[in-house]
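In structure tokens, one chain follows: the form predicted alone.
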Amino acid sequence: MRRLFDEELDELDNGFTEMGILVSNVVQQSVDAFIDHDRQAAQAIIDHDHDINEREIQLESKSFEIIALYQPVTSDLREVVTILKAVSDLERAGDHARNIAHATIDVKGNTRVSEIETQLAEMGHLTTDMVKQAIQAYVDKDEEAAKALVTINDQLIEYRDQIMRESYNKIATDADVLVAAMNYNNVASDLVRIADYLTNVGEWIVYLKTGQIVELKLMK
């Protein structure tokens, strides 16, 4: 029965892993795409949105079946209660790099600033590595790691401050990037939620490795 039991958790572990790449992957392409304009990888971005839904539903699903079949208690509980409302996080962060390749269509065309792109491209490569961080530190089962995703959140409310403060200048200079500026103060906000979905999963690792639910936000 124990064997059976690691070899389903096993499964979890990997496909929660798997989910946490896709997101990953899904909010780089989404700022490629805002950045670059390109409104094709935008729209295949919003036409597979229902990859990351579905695997949360089959993660879902799994942890309920491991729950009932195995009845697990401490530890074990507690990986499978994390995956459970772990996923739960990743599949919002992908819901808003939906928001941004939504924000690429919207925003084609219109005056743009070049020097506040420049920035939300930072602000998104910052983002995807604080997703790549989060699982990392879920794969090792760190817990250091997880309460450090806290200052990459700081970082970014940081980035979209200043974004939001620059495109209102320019709203003010210029009424013809009024579409844009919006749309970057969209974007910026997209990829600061994201981050505070990702400090949540990091909650739950620390949770993982102590029992105890935690803030991390509360904790600086």
Second form
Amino acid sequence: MRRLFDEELDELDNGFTEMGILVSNVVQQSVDAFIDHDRQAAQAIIDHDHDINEREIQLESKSFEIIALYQPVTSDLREVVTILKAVSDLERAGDHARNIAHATIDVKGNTRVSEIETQLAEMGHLTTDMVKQAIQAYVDKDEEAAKALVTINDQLIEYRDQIMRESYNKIATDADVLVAAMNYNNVASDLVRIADYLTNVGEWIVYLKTGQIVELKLMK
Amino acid sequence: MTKILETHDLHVYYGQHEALKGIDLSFEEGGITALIGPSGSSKSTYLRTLNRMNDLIPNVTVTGTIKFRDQNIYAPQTDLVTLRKEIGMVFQQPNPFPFSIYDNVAFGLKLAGEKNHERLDQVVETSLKQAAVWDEVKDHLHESALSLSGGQQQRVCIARVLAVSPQIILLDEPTSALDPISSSQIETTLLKLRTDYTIITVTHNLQQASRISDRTAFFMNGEVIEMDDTKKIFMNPARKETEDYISGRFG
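Right, the form predicted alone is done, so what does the form predicted in complex with the partner chain look like?
Full complex below, order starting with the chain above.
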């Protein structure tokens, strides 16, 4: 039997997926803008950051309304709670994409290090893939795909550590790269933070499916 | 925890119709157990077998065992008056006798031959206090119980059960005829009683079950689909039928 509640839940579920796609696109754009040194695209990301924040507020309000009016239980409750929690993770991932856009603007005009930028490009692509996989795992309600996110998270941490080491080495030999190298570190850290938030989304997908609250990073 | 009540392979037939299909459940001492399930799932039938109220219905056959403190209550030597003193029942419609509030609560003790007025006064007061209705009725004890509101009548009925010091209290949809405020007073009363009595309640109000009960048993078509801690049943039940029922997909 289809309930009135199912329509409300579908609306919430679709809203969350749309926000996921929006964040995924913004992460992709921020990475592309950084790689392409595209200051205009970076500025556009900063100008539209409030779109993501507004989405978060809409979905939170809708979740509160559903809880108050329908008092969901079991998997219904888990679905609402998953969205209520994961929506904050998505919003924060969006904040880090905005930070990357700021870094793009800050680096412009400074001495750059092309080999580190190549690594950052690889890392950026891996991160955007991960965001897409996380959103797909949510759409498919796929617990195994959600758990697999942590592997990419680990790869990204390795990238970041390597980029940081090389940035410091470069600064030691050539002080002119200071501004760019500091921004490389920041961008690498932002990408890892994005992956971290998407791993959290994965944890909420596991909760949605099983009712268990897990720490994927501790499960390895 | 001690098992106070156990049913094993309990079948109930109304004529040819099998209403209960072999129920195995056990209840630990203390706490509240909610019996939930769609209409016609035989949860009330189950509740009524627990103090043999079904004996009053013609054509009923009961097989299997029900043990109250290890004694089979369907054994021939069972004294029904004693059994129903130990396992009291509160019904859906408040059913005070057409006497004064005092006489309603004192009824069971008077029936048992208690004549000591001081003792009767004391039990009436204690029982009405336990049922959380004393403050509202203490100045009208000798007025008719029928003059009270539905919620007050129901709490007087609970006091009437408590007056004979039962071990188990059965309740058959005790708040379904009451407004939300009265229902909430009954719920508060039951939560106070759960430390001293074993309470088993049938309810159609799932929020009530989730608010007040420690354990929940889900009945469907004369069978128990699942019994577990209430939190588990309402957060993550093991069976799909349970999930579908309590999330309103059927029933």
